[in-house]
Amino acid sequence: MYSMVENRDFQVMLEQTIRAVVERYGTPVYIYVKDIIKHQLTRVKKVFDGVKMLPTFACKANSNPWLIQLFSKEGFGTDIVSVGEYYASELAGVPSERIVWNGNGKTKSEMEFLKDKVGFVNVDSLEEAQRWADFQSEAKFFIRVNPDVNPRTHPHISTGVRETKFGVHVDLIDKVLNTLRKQGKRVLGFHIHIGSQITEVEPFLEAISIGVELSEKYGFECINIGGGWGINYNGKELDLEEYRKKVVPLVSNFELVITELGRYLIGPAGLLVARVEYVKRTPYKTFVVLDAGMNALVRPAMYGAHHGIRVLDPKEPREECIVDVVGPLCETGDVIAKNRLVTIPRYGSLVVIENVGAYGFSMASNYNGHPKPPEVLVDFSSNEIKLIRKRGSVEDLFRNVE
């Protein structure tokens, strides 16, 4: 999951904590490790040391207010894309002046509600800029530019190429800028965000260079460089030292630099713990059937994403087999891992799925009528286990039925 987790003492402590959480709250369950979150925060701050910045946490990665509060106490704001994420920020105590409102489909009702509740707005299109004429707002505006840069990531999470729905193309910048200024909006600069789970520095260097050049052309002294830092799902992650040396100097002289990091801050800190219900052997394949599937972690089914898997209490500690790890849903695509070499589990074994802090719970569903798992925050430094969201119930599924 992360280098500090490779430490043997940490592994022992983590396994003991997992067992304690499962004994108290059952499975499936999401577990977040506060110690890893704080370590990630420290790494980010070190990269931007000396830069005048407002770091924000992208709530789409995980909108639990208890987690957002951890970031807020460290000086982070939030990057929101909905009224729901605004409420998560409000519950976490994030000051409105540290909230950045993103999104390509802002509705009139959302604009009316949020126009005076956020510090910054990233405008995604000329059409959105024109719609803002109907609303007075003290927020500061950025124009999201589509730089047409390939982020070399999965197409579903690539946002900076011209074929995607995001951002203003360079030839429309003047129209968008003039439209906002005629309305009296205060435009601070450009916003650049080219995608998510990017593990190479070059796409960031190319895209942010474009943003810096445009800023110089238009005389802007503030810039929003987005996020998208890739974590280590399968042996490769963004080289922060290379990023610090190559990218940070580009923005070091700006009066304000905003970042929007989500996955990098919370992804490595999260686990999904499930229990083995069956080890199903067929003439063609062995399936490990869990009590959680794509309803609790959709990334493998949606993106073909890789998540590390560990088996606790296996059938034979040294016996391994290539299996498909699957969930209980009535869906062939309900797969957590395909053709994975794992220690052979038995009924009741716990399976720990790593790096689910981002886009685990936030993309979870009640498909097939399954209530959502609870969320638990653990703190090794204080030896605390805290329930931060209760397990969903069957009654919750039908609470709004008239």
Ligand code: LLP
Given for the second form:
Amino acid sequence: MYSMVENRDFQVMLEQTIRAVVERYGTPVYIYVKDIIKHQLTRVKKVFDGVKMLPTFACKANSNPWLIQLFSKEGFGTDIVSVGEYYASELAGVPSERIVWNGNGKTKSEMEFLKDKVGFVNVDSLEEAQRWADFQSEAKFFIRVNPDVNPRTHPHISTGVRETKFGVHVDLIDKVLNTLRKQGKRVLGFHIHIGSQITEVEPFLEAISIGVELSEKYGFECINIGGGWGINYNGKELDLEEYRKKVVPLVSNFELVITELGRYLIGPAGLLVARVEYVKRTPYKTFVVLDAGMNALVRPAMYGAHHGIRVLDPKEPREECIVDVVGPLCETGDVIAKNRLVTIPRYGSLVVIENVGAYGFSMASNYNGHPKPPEVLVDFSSNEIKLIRKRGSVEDLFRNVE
Ligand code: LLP
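Having seen the form predicted on its own, could you now give me the structure of the form predicted together with this ligand?
Complete assembly follows, chain above in first position.
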């Protein structure tokens, strides 16, 4: 965690706010801290100081329109991958010309609906380029290139190696370009996104260099360098100063540089607060059972992801112990933290799960019949606590049943 969050006064304020939010809205609850969002946003802007750019926020990380709006007000566009994310952008007031449409499976009905509602389209394949022949569009087209670079992150979120389903192989670029040009589409450049939660500068350097070389070869003056900046879940994060020194000069002369950051902008700003139902001791292991599991936060179950855990109101006298922090779902994989050293809580203690602003709520499900948690935005500078999504209800779950 960085300085702002480690600051003692900040921690005290945060804890008071968490208690106030829980009193009002119960648990489990997602809380986003506006001050941290602003901090992240400023850090991103600083990295690209002096570059002509369109920064976009990747809605897949978190599509709450109230949060998207915070970015939009600062000049950000959005990266969308569905009609749903388009609606989120529209609700947040993002102008069409700042919306970038990504995806490897764009359907004809999505194309019909979105063709004039987005500023940019990233084409993922020759087959997609051919399909565009049926649709007139004034959007600016980019070709997503698969640069075959290993981002050294979790295989599920690694997208730029040639075995993955994403992007156009370098050998096929001419064909894709000709196909789009024959249709009269405006092709402005290449798009490179090699994965997510990348904590080393080297893979970006390698992949973006390939993008720059290709741009020179094809005479393109615009480039989309994707997202993927890794945050500090467990001690390591992308070194922004190194990125600024090594990667930014590669693109600083372009007419337009588009970025699509999600996790870096919103991840550190989000907390999931859950309540302890049981501390279950067995001869083999101790389990801390929460009222939130993989339904509310799937990252640990899905990727073995690490999220920091803090126990408020521990049991007295204090005891530290290695435990599995688990949810209430009927799955052995329903784990929030495995073999983690924690201060043992008691029934009713609050547990704070950190760094869940990105891919937390957006990947939550109703599995095992659990409604989704509410989302709350807090602002320390104005002392405001704002409910930005109500808690789901059991009725919601069955609304579409005929
Ligand atoms: N652009 C494209 C084309 C993407 O596919 C993604 C993420 C982004 C931008 C934003 O990447 P970011 O800056 O957030 O790393 N569910 C996984 C992450 C999946 C990322 C998918 N694509 C997780 O929880 O770690």
